[in-house]
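Given next, in structure tokens, is a single chain: the form predicted on its own.
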Amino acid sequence: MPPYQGGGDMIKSVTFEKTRYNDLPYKFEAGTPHIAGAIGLAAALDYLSRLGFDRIGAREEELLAYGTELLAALPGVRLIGTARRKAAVLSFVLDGIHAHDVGTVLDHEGVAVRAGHHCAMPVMERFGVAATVRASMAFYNTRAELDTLARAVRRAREMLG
């Protein structure tokens, strides 16, 4: 299979008559490696290691519990994916309102979410869900941000319901 792009390290030798491509995998790694990305990844991993993965996990579990409690108390909200042990992700639908519409209102309220089928169409079809709104949390999020999410969902219900 010929390479699809050219650049450094993908060529073994070049003459006016012939080009010999490098051995795999170098044949397909044209150009300068993404050195800045590797340095950034190393710094990020150092940072996370210093924080401690157990502490990060505990913080995300706490945020998930708080966010679940907030959203579950809202009228018309149905949480999707309520396993006991799961990632810090809140997926939900708002009865009678399409997830994309909810996502648009939340965006205007300053809340960043994803709305759609999240590359999970077969499971969504299996459970009869066209799309969900998904709020993903990480250790750096706050309870105040989850309060803002809940207020924005209430606002979406008022506007669209």
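Each form is matched to the other, and the largest set of C-alpha atoms that superpose within 1.5 Å is called the rigid core. Keep in mind that this is a model prediction, so the values were computed, not measured. Positions refer to the first chain, counted from 1. Residues that one form lacks are left out of the comparison. First, how it differs from the form predicted in complex with its partner chain.
- Of the two rigid parts that account for the rearrangement between these two forms, a single one contains Leu41 as well as Ala87.
- The chain behaves as two rigid parts between these two forms; the smaller one is rotated by 21° relative to the larger (C-alpha superposition).
- Once the two forms are aligned on their core, only one segment of at least three consecutive shared residues with Cα displacements of 2 Å or more between these two forms appears, at 1-31.
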Second form
Amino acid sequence: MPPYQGGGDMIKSVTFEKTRYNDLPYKFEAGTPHIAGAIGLAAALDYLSRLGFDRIGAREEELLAYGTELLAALPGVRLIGTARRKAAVLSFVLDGIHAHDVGTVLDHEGVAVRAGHHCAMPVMERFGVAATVRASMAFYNTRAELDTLARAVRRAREMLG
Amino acid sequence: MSDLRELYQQTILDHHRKPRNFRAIAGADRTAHGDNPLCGDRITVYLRMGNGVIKDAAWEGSGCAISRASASMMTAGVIGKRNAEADELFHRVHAMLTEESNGDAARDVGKLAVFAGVREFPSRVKCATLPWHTLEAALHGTAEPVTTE
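So the form predicted on its own is up there; where is the form predicted in complex with its partner chain?
Below: every chain and molecule of the assembly, starting with the one above.
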């Protein structure tokens, strides 16, 4: 297979008669590699390993349980995706209010969410909704931030319901 | 960040909750479809024409508050207008929604000036313009569905 791009390190030797490309994988890695990215990835892996994936998982489960409880208690909220074992995401719809309107209000309250069909239109159809709002939690999120989310959802309903 | 009340003005919320001309026109002279698949906003615009005048305008579809209110106020605003007048209004509304200095445009769109605040929310501009582009497609007989995404 010929190289898709020319540049440093993909070449072995060049003369007027003949060009010899480097061995794999170098032949396909022309130019300066993404050094900063590789260092950053290593640092991220060190950080996560130090925290421990068990602890991270436990923390995210706790946040998920707390967030689920908060949202489920709000009038007009329907949670989409309530499997017993699931990642720390809260997808929901707000009765009679389009997900993008909810997203705009939440954004205004300082809560960043994804609104829309999430590149999963068949799933939207399965649940009979046009779009959902989705808050995703990671271990560094806090209960206070989930309280803010719940307040913002309440505000969206007051404003647009 | 801009005040949410600038976006969700009372008039806009009123049209969202009680959309005007939300119906099909049986035997419409002109029909066009608009579709923003990323948002999920969908609209069909119906027109009944007579002597070069929009005798009746109506719409059906689903979408967010901004797109619903835009379609509702648009149909109310173009009934009784000549084709060219509706085109002119489209251009003014479009300028108000998308251009930086729009002081004059905003003054010349009447009640539709309530949408001026949408410009401060770039991700929502396409919601407000979809009904208008669909109206243009209906007026000019475009067969393909239009999109503003």
